[in-house]
Every structure is written in C-alpha cells, then in structure tokens.
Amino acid sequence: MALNDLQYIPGVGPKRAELLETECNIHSLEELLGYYPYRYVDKSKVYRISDISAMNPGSGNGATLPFILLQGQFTIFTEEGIGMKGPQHHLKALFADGTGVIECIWFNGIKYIQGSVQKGREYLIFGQPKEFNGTYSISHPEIEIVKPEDDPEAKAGLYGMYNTTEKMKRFGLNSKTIQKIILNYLQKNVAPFAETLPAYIVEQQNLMPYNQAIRQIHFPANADNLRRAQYRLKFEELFYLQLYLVRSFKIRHQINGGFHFSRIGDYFNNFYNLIPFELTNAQKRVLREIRADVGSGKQMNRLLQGDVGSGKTMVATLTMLMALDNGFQACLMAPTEILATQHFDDLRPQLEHVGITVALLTGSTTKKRRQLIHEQLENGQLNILIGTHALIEPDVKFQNLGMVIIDEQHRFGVEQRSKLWTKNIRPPHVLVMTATPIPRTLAMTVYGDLDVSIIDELPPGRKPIATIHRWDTQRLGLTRAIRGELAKGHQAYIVYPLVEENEKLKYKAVEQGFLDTQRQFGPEYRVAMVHGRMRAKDKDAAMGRFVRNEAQVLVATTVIEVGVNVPNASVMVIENAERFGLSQLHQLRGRVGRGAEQSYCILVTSDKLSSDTRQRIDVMCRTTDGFEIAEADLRLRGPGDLEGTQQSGLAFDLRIASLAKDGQILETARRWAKEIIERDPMLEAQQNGILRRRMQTLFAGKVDWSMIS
C-alpha cells in the first residue's frame, strides 16, 4: 500500500486520513497499525463504588487512585457558573450503581454530554477516582452505553484506548474510530505479517514473533499477551535505534583516526603539582579513561557530565595540557562572553605560571587584539584560546589544533560544533562538558554515540544547600531572610520567568521585580540587572559589579544559569518556580553553594500549583544530587528536545518504549546491537539481511550528525 493510499483503508476516507496525517503524523497503513494504545481498560472487571474507599484506606483528602471502571446511572445532572469562564463554568453529575454513588464533573465538552447522556440508562464509566472530604469524583470519565450480553464487545477483556484531539474528535475519529478501523483491516487481511527481526534474535531472545505482536499489541487476548507484546515492540523499537548509534560510533572510529598523545610531559606535571587540593576519585578516573583515549591513537569524542561544582573544569584544564605536552595547541568554547571571561580570568595565572601563554578571544575582542590572536596562534606562540563562538570563525586558525574542549554543549549547534572539526588536517579530540545530569537511559540513546564519562562525586567540606519552598503570600518572611544573608556580608540572586510583562500570564517581569527589590533593600544595599536583552556591554558590566561585591543583590533571568561563579552569594531567590523545569532548577541553584558558608536556595511559587508541579517542588526541596533529578524530570516531562539541534539525537520518534521506564529493556537492546556490529558493522552477512534492509526504511533522509562530535 503506497503512502497516500492510508484514505483507502475501510472505514477512513479522505477526510479521515488528512486529518491522521495533520493531527497524528500518521501517513500509512504502517504507521496506523504503530498507534499503539496508551492505555488499556480491564472490561472483565468492573467495581462497585463501595469498593473504592477500600482501595486506600485512610488517605485523606487529594488521595488519588487507581483508573477503575465502574457500571451505573446518571441520577442528577447540575451545571454551575453558567456565563462565567475557565473551572467555575461545570457540569456536575451524580453516579450511582446501589451500593453508592460518586460524582462526575466535566469542565469541557458540556453541552455533548447533556445531549447525548440520558439520565436512568445504565452505562459504564471509566475514570481516576480522587477524594476530597471524604468524597469521591471523576474529572471527565469516558463513558460508554452496557452492550446486550450477546454482543462481541460486551465479553471483551483488554479494551485499549488511543489518543485522539479535539478536532478528530468532531470528525467522528475518536477513539473507539480508530480502534474498528484497526480490527476490521486486521480481521479482513489473515495474512501474516512480515517479521522484523532476525530469527536468531527472535529465538535467543524468546520475543514473540511481530505478527503477534501487532494484533496483541490492539487486540490483547489477556495480560500476559500484552505484557509480551509490549516487551516485543518496545524491545525492536529500542534495538534499531541502537544499532543506528552503535554502528556510527564504529564507523566513526574506522574513518576518524586520533592524534595519539603519547607522553605525560612537563605542562602536565608542574600544573598538577601546584593544584592546592586533592582530586576527587571520581576526577582521577575520568582522566584516566580520557588518558586512555588520546593515547590509543583514535580520536577521542567523550562527553563529560558532573553536576554544578563537581570539578569539570580542573578535569578539562589537565586535558587541554596533555595536548601541549604533546606539541599540539588546544581550545575552550564557552556559550557566553561572560562564561569565556571567567574561565580565562580563572585559568590565565594558574598556566602562566607554568609558562602556558593563553588569549581570550570573543566578540567584543579589539580589532587589533584579534589580529595578534590570529598570528600568535598560527605561528604556534598561542597554546590556548579560550572564546566563544568567535572560534570557529573561518579566519580563526591554529598552526596545530589537537584538543577541543566544550563547555555547556547543549548551548551550541551541531553545526557550530562540528566547524571546529576543520581546524587541522585530521580532527582534534573533543571533550565536550555538561553542568546537566544527563539520565544512564538517555546518555545511552541520545549520546550513544559517544563515549560518556561521569563525575558523581563533590570535592569535600562543601555543605549541602538547602532549598526552602515559600508561597507568594510569604513575601514578608522572605524578604527578612535575604536581608539576614546581606547583614552577614554575603550576596542574593532573584531570578525571574520573563523579561517584561505578560498581561496573559500574569508573571512577574524581571524589570518590575529590579524595581520592586531596589525599593525593598535600597538604598543600604546596591541592586544591578541582568536579562537578555540589554546590550552585551551593559549586561557585561552589571555582573562585574555583582562578581566585585559592588553590588549585593542580583536581579536577573535565566542568562545567569550557566557559569557564572561568585563564591561569596548565599541566597537563589526564583520567583515563579512553577515555570521551570526540574534541571533548569537545579542550574539555578547551583549558582549559589560555592563558598564555605552554608547556602540557600528559595523557590517561590503561587498557591496553585498542579500535581507535576507540586512533585518538582518537592524533588527539588529533597535532594540536591543531579542524576536523581535528571531522573525524576524524565519521570515527569519525558525526554523531549534535550538538544535543540540534537547531537545525534533520537533518530525517529518513540511510539512505545519510554526512557524513563524501559531502561532495561534498553540496555539488553544495546547489549545486542554491540554484539552485531562486532561481528559484522556494515551488516553484509546474509543473516543481517533484514536488519540493513530495515536500517534503510527507518533511517531513510536522516542527517546523519554522528559523525561530528
């Protein structure tokens, strides 16, 4: 069946199949049959609503249960705040089945429930259960009229449930649509479908056969059938994806010889001796495994994880010497002008004085200060550049670039990246950083192409900080506590959402909350600003002011989430905490904690928060171990663009496996996918047949980004 021919499948049409291909990227039979249910109703089990406060016994209000399915009647129908807007406009219903009754309330869709509803007709509900003063409701129950006993449906077990919008909605392609347009093809075509797999994988691995699993998968017979052909699906979508990364990688390493470092020299060595503190365990064996790297004689493509303060840039710094000990010149890339400042303010005496000459080269770089930079570097008297990404401009070039450093990857293009490749006749090694915990699972598919290293371990003596949640309400208390930290000689940060007003949103603009913090603590302590949008001079010189200490109180949005370190501030202030992600949290906060003294970061929030938002708060005030709320943003939000312009990236949508729970599943997958390409990375053998042939219908158009670093 051709690609454009998903209109003529019974019970779609023209209409139909435009809107699966606008509203679900669905634009053949294949895909069809892979819009897998997201959720599967248990129809040989129907409660009792005496049965629901047995459930949990003693939860107490905002208890949430499980999704139940119940049978009964509608008795009383009430629909308040007619004429008013958002929840206070409802339609409320009573249930009630005789051994109780439970109330249903619909804030959309109102006016298709009274017409089509009948009150005294038996139906079946099916919905999540939540408690309140002792009183249980469902929020948009599906409901459903009771089939006569004869009917197919009515002795049905496992009824699965697609996602569907509004506006397939009101085309009549909801979900019970698409799940007879699915049963009647597959009752009509009997034939098997063509296995996906290799026998041998399908064997050793004990997977049911992708035949079954395609009909289970809609149609499960039991539990135990679903369960298998979950495992199936998820398994195969997994596996592609990682022979897709693990055979990159391997060819990358055939195609991309390595300048091999072969000595530990002099740099090194008297650098390393003048460090006035011991090393973390964990820094020793990263650079071990990046030792390892530079002197096999490949080239060297790691990602470097430690959580904020964790020691990345000692680790990058040594790095960027085994290259000079081996007569080659290495680079920094920071994201910002004010990052890139302050790693070269911070390493330039420290190399010096070992007898390492560094520039710093950025926008704001004098034209005859570039002009210097360009010759020095070429004739060989630079060893270090550390810029922005004024280095990879095309009249930036090295006389022999052999180690690249970049920090904060997530800020850069791959294309940006992939231009400092250019630099020498083969491609230096690259080490790139990230300040953002990255989750095992996703390192292992959006990185898998790469080889990850992972400080988990904080220098000593550093003190925990503690993070405090506070209502809008208890500003007073708030603004005590801040002016406790200043008396004390230490400095605060306010961070805010949004740059100016919102009328829409109604969130505080940082411009406002400047004002708002200059009338609260001037004049005997100094306020500066800093957002986006202030010139690159201007923003430049608010933050020395707060960096010198002229400045004791730090107004600004999230441009000061990466880099920026000043030891003495104790106090992270975010205001509409309700609007950041979980990582973006833990950025913030690590900007603070820093010095000696103990540290504290306060999210305030309104006082209505949703259930996701309640259990970000909550993980943030918990713990401050960046994996474990890597791990829990994934939980909550999914993987999403971690990337922007994705480094290798997901290579197709998942449609069933999920990172966050199926990391198992992923690490067998890989497991396998290593095994191949081991024994046969262009996947010649005549077993592997089926595998190349399907790596070329998954991967067809694909910018292949693995390999560049």
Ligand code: ADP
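Small disclaimer: the values here were computed from a predicted structure and weren't measured. Positions refer to the first chain, counted from 1. Here the rigid core means the biggest group of C-alpha atoms that line up within 1.5 Å when the two forms are laid on top of each other. Compared with the form predicted together with adenosine-5'-diphosphate:
Relative to the superposed rigid core, Thr613 undergoes a CA displacement smaller than 2 Å between these two forms.
Thr317 shows a C-alpha shift below 2 Å between these two forms [criterion: core-superposed Cα displacement of 2 Å]. When the rigid core is held fixed, the Cα atom of Thr165 travels 2 angstroms or more between these two forms.
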Contents of the next structure:
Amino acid sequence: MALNDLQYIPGVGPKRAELLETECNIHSLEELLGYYPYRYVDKSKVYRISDISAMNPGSGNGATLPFILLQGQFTIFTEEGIGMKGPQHHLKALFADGTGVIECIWFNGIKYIQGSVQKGREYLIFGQPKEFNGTYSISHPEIEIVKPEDDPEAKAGLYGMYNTTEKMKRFGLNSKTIQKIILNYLQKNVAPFAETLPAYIVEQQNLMPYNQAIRQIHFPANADNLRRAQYRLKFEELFYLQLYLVRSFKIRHQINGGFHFSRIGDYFNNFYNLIPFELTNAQKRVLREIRADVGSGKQMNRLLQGDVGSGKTMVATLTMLMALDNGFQACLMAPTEILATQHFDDLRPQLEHVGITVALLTGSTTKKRRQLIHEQLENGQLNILIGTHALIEPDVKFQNLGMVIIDEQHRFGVEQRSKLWTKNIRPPHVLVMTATPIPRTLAMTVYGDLDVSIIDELPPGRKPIATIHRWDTQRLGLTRAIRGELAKGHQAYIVYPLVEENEKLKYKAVEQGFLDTQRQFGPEYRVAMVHGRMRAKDKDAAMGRFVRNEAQVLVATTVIEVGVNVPNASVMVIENAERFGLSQLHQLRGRVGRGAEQSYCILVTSDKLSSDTRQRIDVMCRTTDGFEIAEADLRLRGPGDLEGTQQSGLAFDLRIASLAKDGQILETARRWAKEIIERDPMLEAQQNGILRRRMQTLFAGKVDWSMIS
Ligand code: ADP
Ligand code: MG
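Same protein, different form: I have the form predicted on its own, so give me the form predicted together with adenosine-5'-diphosphate.
Everything in the complex follows now, all chains and molecules, and the chain you saw is the first one.
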C-alpha cells in the first residue's frame, strides 16, 4: 500500500499512517482534520465514586455509564492469570477517593502500568464504568498525575473523543493520540485551510469561518463555540449535498424530454369504472399529480410515499393504464419474487377483464416462457410486464416502454433505476413507491432526484389494529389467543428474526418455531413456513398455500415484510420483537388489518428490555400512524436504517450532519442551494467561484445520473 503524507506528521509514522488508511479511510491531513470527535466529554467536572451508582439507570449487568473523570489513589494491585493467554491474564487495581472504591482493569500493557503507576499518589483517571453484580469497574482508564495547571486544554473542560478500533489501539493509536496529533498540527499552523464557502453565505448565515470551525470542533473553547462550529460544518455538508441535488434536478428537467401522454382513454376509463370502491381523496390527488407530470412533456421521476395499506397499488395500476392509453407499454417491478407473483395474481384478472395482456417475469420463469415473453414484448403483443430485478436485464427489450413502476423503493438503488432509462429511445416515466414514510425534505435528499407525492389517508372503514405486548413467559395465554382467532376461521402470521451473528444458525429460530407451532396447532390447523434460504419454488408453494387458506398459520422471517396481502389474516405475532427496528415492526404489522375484522399484532419479547426497546414497544402499542412511527424511530434510534441502507444513495457520506436530526439545517441549506442555482445554474458568477471549485473536488468521478438519457 502506498503511504500518504500523513506518515510525516509528528506522532504518526508509517505504521499508524497505514492504520489510519485501512481502519478509518483517512488518506490525507485534510481528511484527518475532518475526522471529527464523535462526542465530547466534560473533563472540568470531577465525579465522586459514590455518585456512580446514582448514574446507573438500573439496567443491570453490562450497563454502560457515561465517561467520567475521577480523582483519587490506587491502593491494591493484583495480577491474575499469570502465564495464561488472552483476557484471563490481567491486572486489577482498586482506586479510592474517600467516597468509595472502584476497580480498574488492564488486559494489555500490564508491565507498563506496574512500572509507572504508584500507590498512594494522587491521580486523575478517566473512563467508562461498567457494572457487574453490583460492583463497578473501568477497563483501561486514562491516567494522569494531578497537576491541571500545566494542561492548557484542560481549562475548557470539553474533550473530543475519537472513534478508534481495537487494532488501532494495539498500535497506540487511541482517541488521545489522535487528539495529540491534531493539536500538534493546529498549534503549528494557525490557519491552514482556504475558506470553503463564499463570503456572502458565511456573512449572511452568520457562520463561523472554516479554519476557526475546524479548530473549535477538535478543541472547543466552550460549549457555545462548539455549537457554532458544529452548525457551520453541518451546514456546509448539507449545503453542498443540496447544491448537487438541486443542480442535477434542474439539468435533468432541462434536457430530458419525456413521453407526452396527452389522453386518458378507454383502458383507464373502463378499468376505473369497475373499481368496487371509491378512491380516497389522497389517491385522487396523487393521480392528478402524476397526470400533470406525464402530460408536461418532461420525464416523470416521482416518489410515492404511503403507509402500508394506503392503496398505492391501485394508483400504480391506473398510472400504467395512462401509458397504455397513449400507445405505450408499462412494467411493474417488485423487490421479491413473492411480491411480484402476488401483484401479478391480483392484477391479472382485473386487467385481462378490460382486454389488457400481462405477463410475469422472475428469476424462476422457465427459459421457454421467457423467450415467449421477450418476443411478445418486442412485437408489442404484451401491454404490461410484472416482475423482479429480472426486468432490468439487458435482454428484456420492449417495443415501446413508457412507464415503469418500482414497488418498495428502498431495495432499489439509483444505479438500478438508471438502467431502466436505456429501455427506450427516451427514458420512460418512473414512479417509485415506498411504504417507509419519511418527512418531505428528507425524502428529497435521500431520493435526491425525485419529486415526492404522499398518500396520507387510509381507505375508510379499516379497524385499527390492536397491538399488544406479551412477555416470553406469557406463552400459554398467547397460544390460546391465536387458537381463538383460528377458530373464527382467520389466519395468523408468526414472524421470527434472523440470527444475524451466525451464518450456520441463521434460520434456526424460524425452523424451530415452525416445529413448535406445528405441535401447538396441529393437526387441526396447518402450518406453512417461508424463509430466505428456501428455494424460490418452495417459498412460492408455501406462500401459495397460505394465500389459499390451505395453511392457517404462516411461520416466516421478514421475507413477508413487504406487500404480501392476505385479508383473511387477523393475527401477526412477532417473536423477539426487541430485535426489530420500529419501521420494520410497522411494516410487518401492516400485513394484517386488511380485511373487515378486528386484527391483532402481538409483540413478544424476552423479559429483560433496555429502556430504548421498551419505548419502541410502547410506541408500537400506542399508534398505527406510519409517519409518527418513522419520527419516533429517528428519535430513538437515530437515522439508523435511513442512513444505513438509504444513505448509500447519497452523493457522499455525511461526516457530521444527520439527515434525521438536522432537518432544520437541511431546510436552510436547501433554500440557499435553490436560490443560488436559480440565479446562477452553472455557477459562473465570480462570487460563486468557490462553489464551482468545491463541487468539482467533492463530486470528482461521480457519475451524474441526471445526465444519462
Ligand atoms: P399498499 O399501499 O400497502 O400497497 P394496497 O395497494 O395493497 O396498499 O391496498 C391495500 C388494500 O386496500 C387492497 O386490498 C386494495 O384493494 C384496497 N384499497 C385500495 N384503495 C382503496 C380504497 N380507496 N377504498 C377501499 N379499499 C381500497
Ligand atoms: Mg403494496
């Protein structure tokens, strides 16, 4: 591996430079200075050992407390497990401050501690106490001799903590060393960087200048400065992201003409007249938005958000018919084979009824059938194709594809979407549907180039699902309750989490659950099982039996999370509910409550729950509103899901800003970006020189998807 300049920085050297590269993806000094602390600790406050137990939220063994500073003396040292390997060999010491005693423990560097730390001398130690059976211990505390007057940074009290890995620590690259390296550099270079935002933004937005912000983010003089530094750096990050998005969006709108659907015709009208219910106002509004898009001469790229059960499929179907009425073909792509099949089975009879031809294409479509589909697509005999990723394979060619619907967006990346654009001489219109609702600005950022529509209304007459929490120990009652529902002729889902940590045992919980369930409910009721490792054919067969009510209970993993529709199912049991995220629980719960009967969602958990988990379960029991749950999810877990799976769609990684938590800054940044692009789309004005150059650096080598057409 080629070494970078970092190695020449005092305190780094070749080995640590290599570690910074491999472990933290830091290749330059600038990147090192952009490695911000993940949190700050107030070292100005010295705690008493007697305070520690009061800080413990009472979660028992293994609970982690905040990092704290203690002042006192080491009393007894004991080395245990001499000659043994691994953690059995360690050094323990008692540390006392007059109010109590805490244990310190070292697994590495034992010799060093023994040789340097003295009994009876006054020390400051800094670390994170852990509880075990009522006693507290700190492993590998930072140790300093008490003489605060000669530490200039100690006065401020706020210390940055940097993320490091075990491997880095083994080579002495811990939070403290990183801090020292950065301090060393900043002491020698007073203003190392050029400003990264135009003066007029810095001024009007009252931002801290870049150099100062970098200094303050690493070594805050006080809490107020830290806040301002954070604001400046977050703003900058979100601003450039928005500038990129707003600009791509504008360019795309300028260059990509879309197919013009001028008329609503027989397909649409005949189908519409056969719908056995009245569309909700939200469905009608979204259809109008879509109609305006496809009639505008521009290419539609629209995201449709709507809670589970809000009737997105109906909107999608009518949207496809708009294409057919104008002489185009349409396709509907789903993330899994089960879902694609279900869409096909649901839609085919209705569509064929009004004279539309439709086919299903998935990974398990036979070669012969596939060939026929290819042929009929190319000669235009087929109007609508429903399927999985198989649809975007290059050998699938349409005669005249005008509309693409993508169900459950979060499993599709921007890149996959762009492949669809090559399916016709012009990119077809695209409607992306998701049941993971997120606030609008956030959606515009995560999905970048998409316009957003929202169905915020459920069809009338739905009974809210009753959600109940049950402990593991209340199984008997649970079995009785499920039996009660089955006796009424209803069906039930029982969902198990995957055991992620162990590939071999991954499906053990669900397989064991299947056997248990059979024992409990058989032979009167039949039980089917689906999970990810089964062959597609077997999965479909099992699913099919449940759909046709040949099996009354379906034991499954989250493969049923999205879209599956069995209105007769009235119970959703989620085992180990503590292992699921809120939005996932919400998705799963959405599988029931689709019929006229009262439905139930039962969350089963073990009897030891952290307070976060408790709150998650409480939120689920309290509300069925998807937006409320999404917001609680962001609050409780941070952006987790969102930034994990969806941020991958972002143009660059966010270092300090959070899409979930910094919504306010995001709005402001977006306003700025829009205003600037409005006035100066190509960033040619002299005052925007910084922006143009910065964009080139930040987005160098990025494929601009907006340009593909
Ligand atoms: P989702 O948004 O989760 O994809 P679906 O499209 O599967 O929701 O709709 C759920 C159920 O509601 C379907 O059975 C569908 O036929 C029905 N439905 C859709 N729109 C309406 C409506 N306006 N009134 C009554 N039922 C509707
Ligand atoms: Mg759906």
